[in-house]
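What follows is one chain in structure tokens, specifically the form predicted on its own.
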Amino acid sequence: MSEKRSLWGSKVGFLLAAIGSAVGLGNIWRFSYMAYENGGGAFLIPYLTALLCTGLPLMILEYALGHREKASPPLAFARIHHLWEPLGWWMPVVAFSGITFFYTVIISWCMNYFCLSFNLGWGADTQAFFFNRFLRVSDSPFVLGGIRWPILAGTVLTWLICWSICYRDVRHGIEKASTIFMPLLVVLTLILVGWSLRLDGALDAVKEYYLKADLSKISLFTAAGRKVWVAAFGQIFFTLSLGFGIMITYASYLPKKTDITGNALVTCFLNCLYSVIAGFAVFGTIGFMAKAKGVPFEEAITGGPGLAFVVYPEAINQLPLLNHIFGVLFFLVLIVAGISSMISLIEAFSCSVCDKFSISRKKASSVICGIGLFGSILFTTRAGLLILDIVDHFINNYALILGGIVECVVVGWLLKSQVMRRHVNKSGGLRLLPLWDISVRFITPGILFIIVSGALLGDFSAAYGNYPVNALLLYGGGVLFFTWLTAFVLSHFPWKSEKLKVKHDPDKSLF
């Protein structure tokens, strides 16, 4: 028996959920390191350009598609044409099996480090502790080396928390959780920023390495400068949760009259603002650590998980007072940011399953979270970090980007961007100008094509991460093949005929 489609209880609830999906661990450790590598304050120029040229147009597209069809991604694309249903499945399948399987494990790392913060249990050598004692990383991605039980315990807890939220209807589950998590995340982050900037050496590091603009790094006349622009566009695409099917799903719960363009603007702006604000905490803390140890800032900073689990604990060790509280605060921020993103990744797939098979969200969420927990076990092994790195590379550089390109082609050219723009303008709020059509049909897919081409050239010129080629094919190529095969199989189950029929208002006005 199919359930009546839920609606958000308020606009604020929807925005908090959408922003919670977009704001994740990458906002904290990926953006800051990219800014450092790519000209400091100058990086904001290509970053904001990417937001306007790619992020915002694609966010509007996904909001509009979900709102117009009142459906999950598979059903929305099936209504455009049945041949495009596999694309609608691929997006949430990638989000679920390609991302959540390892994302829960990273949240588990944060939970373990949250507990370690109370007695600074990582010791003096934080790098050796993280890689050799906590993860006990294998020498090869083929040597699993057994399960790390503390990591598995945190992974189980993460899946239980996410299940308890997604089990309920949207208004009482995800919306209610978001109204708690997001204000909490903002308050904790602001406390962390304020505390960090008061540390000795923090302001100097912020001024020199974060705010100071090195415009030579973003010159379009050099190969290195062009790479920075490509990196900025890639970061915008990843940070806004585009290509997962999440925003299509969330928009399907919006009421008939809603400000699609305005909601997209708010989501994009606040997500990027959070990244910029969090950067002050990162640069301030690392600046303090560099000064305390008497080493150059360049030697202190690193990107990715190493920033959170090696550099930050080392900085916490250097604090003269209240080390434990600072550590608890930092890892609590990561946990909240991670879970707010996780529930959206689960919801995209859960909603798709409910639409296709007409089962309750309670049953769908329970089965999906059970499968997810089983799939996460691989990443709790000693080879987990290596496999995670490979899978993350292939998902981010190929699966999501290719999905975004095809999404633009289907909506921009087959459905016709004018049809979608009509719907947006008819729904109320800020009006969408014809410039959006140009962006969706030409600019956005063109830029995404450049990004994926660059990734292909890079992987063909040298094996990613110096991993064995057979490991890249097994884990990286394997996850791409598995997600596409799953999407293809799911798309061949029949829909109930009434679900494919939807009545759209015949309004022809474009302006």
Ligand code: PFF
Second form
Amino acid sequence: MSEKRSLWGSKVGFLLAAIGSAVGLGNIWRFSYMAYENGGGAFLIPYLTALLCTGLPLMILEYALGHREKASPPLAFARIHHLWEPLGWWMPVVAFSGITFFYTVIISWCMNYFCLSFNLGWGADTQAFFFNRFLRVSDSPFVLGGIRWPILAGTVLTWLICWSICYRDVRHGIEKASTIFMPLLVVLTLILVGWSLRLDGALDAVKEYYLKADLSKISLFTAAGRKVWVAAFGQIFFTLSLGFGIMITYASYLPKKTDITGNALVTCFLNCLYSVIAGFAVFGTIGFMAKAKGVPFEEAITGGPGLAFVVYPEAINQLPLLNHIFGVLFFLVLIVAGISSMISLIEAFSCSVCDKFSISRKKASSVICGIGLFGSILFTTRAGLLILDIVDHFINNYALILGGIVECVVVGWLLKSQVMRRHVNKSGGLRLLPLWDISVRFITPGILFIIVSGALLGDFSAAYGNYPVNALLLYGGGVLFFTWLTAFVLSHFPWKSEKLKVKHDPDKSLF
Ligand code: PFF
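Mind pulling up the form predicted together with the ligand next to the form predicted on its own we just looked at?
Following is the full complex, with the preceding chain placed first.
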């Protein structure tokens, strides 16, 4: 039975959901480390340039496509040209099977650490605890070594929470959850920032390593400087959750009169603002820990899971008082940020399935979450961290970026960017300038092409992370191949013919 397409209850509800998707673990553990490594405050220059040149134009593109077609990525692509449908499927399939399988497992780590915070259960040696006792990481990605039951338990709980949200229609599920999660996230983060900055040594570290701009690191005349620019473009893409079809899906639930450009501006701006604010907490906490332990800041800082599960617990150990509460707060922030991104990943796939097979979203989300839980089991094994690292590398460097290039080609060249710009301007709100056409036709795909070529060159010159080549091929190549195959198969089921026909308003209006 097919259902009527649901709509967001309010503009704010939509924005909160979109920002909830964008603000994720990466805003906390990826941005700060990148800023530290790449010139501190100076990193903001390539970061903001990337935001304006590729992030914002692509966000507008995704919103516009979803809004114009009122459809998930495969249906929107199929309407433009049926040959492109597999690529429309590829994005949500990657979001689902390439990311949610391990993203839930990371949220489960956060849940476990949330519980451990109550008695600082990680002990004095946080590094040994995380790798040897909690994850019990095996020696090779081929040696699965059995399931880690506490991790599986958290994973089941995460899937259950996500299912209970995605199962309902968008207004009563995702929108309602986002209106609770996002304000909660902001309040918790601000408490954490305020608390961190009051710690001994925090302000000095913030001034010295975060706010001080080392402009020499971003010079376009050096190879190292150019790498920083490429890294900034990659980060913008990842942080805004672009290239997965999520924003296409979310925008498909918008009403006819919508300020597309304005919404895209707000989403981009608030997401990046969140990263910059969270950076104060990270630099402050690490600065405090470095001072308390008498180690140089350079040795203390790290990014990714090492920051959350090794460095932060160590800093929490050093706190003079209320350390349990600090830990609970920090891991709660990660859990909330993670779940609000997770639901958007599930939604992109589930909306695509509902569009194509005309089944109810209750049925679709139940089956999808069931399959997702099954797929996550691989990452709850002792080899989980290693496999996750490989899969994440391939998804971020290839699938995500290729998704972005495809969107630019389909909208910029096949549909024609002018047609889309006219649609945006007819929908009301801020006016989209012709500069946008140049960006989505030339600048954005060109830069994404440079990023993907750089990644290819890097992977061919040295095996990523020193993993055995066959492990990279099996897990990294495997996920790319498997997602592509799934997309290809799904695109071969027929559409109900009325779905492909859509009456757009005539495009005779002015620019
Ligand atoms: N934007 C999220 C972050 O910065 O952590 C990560 C993410 C979530 C990427 C959802 C992609 C996605 F579809």
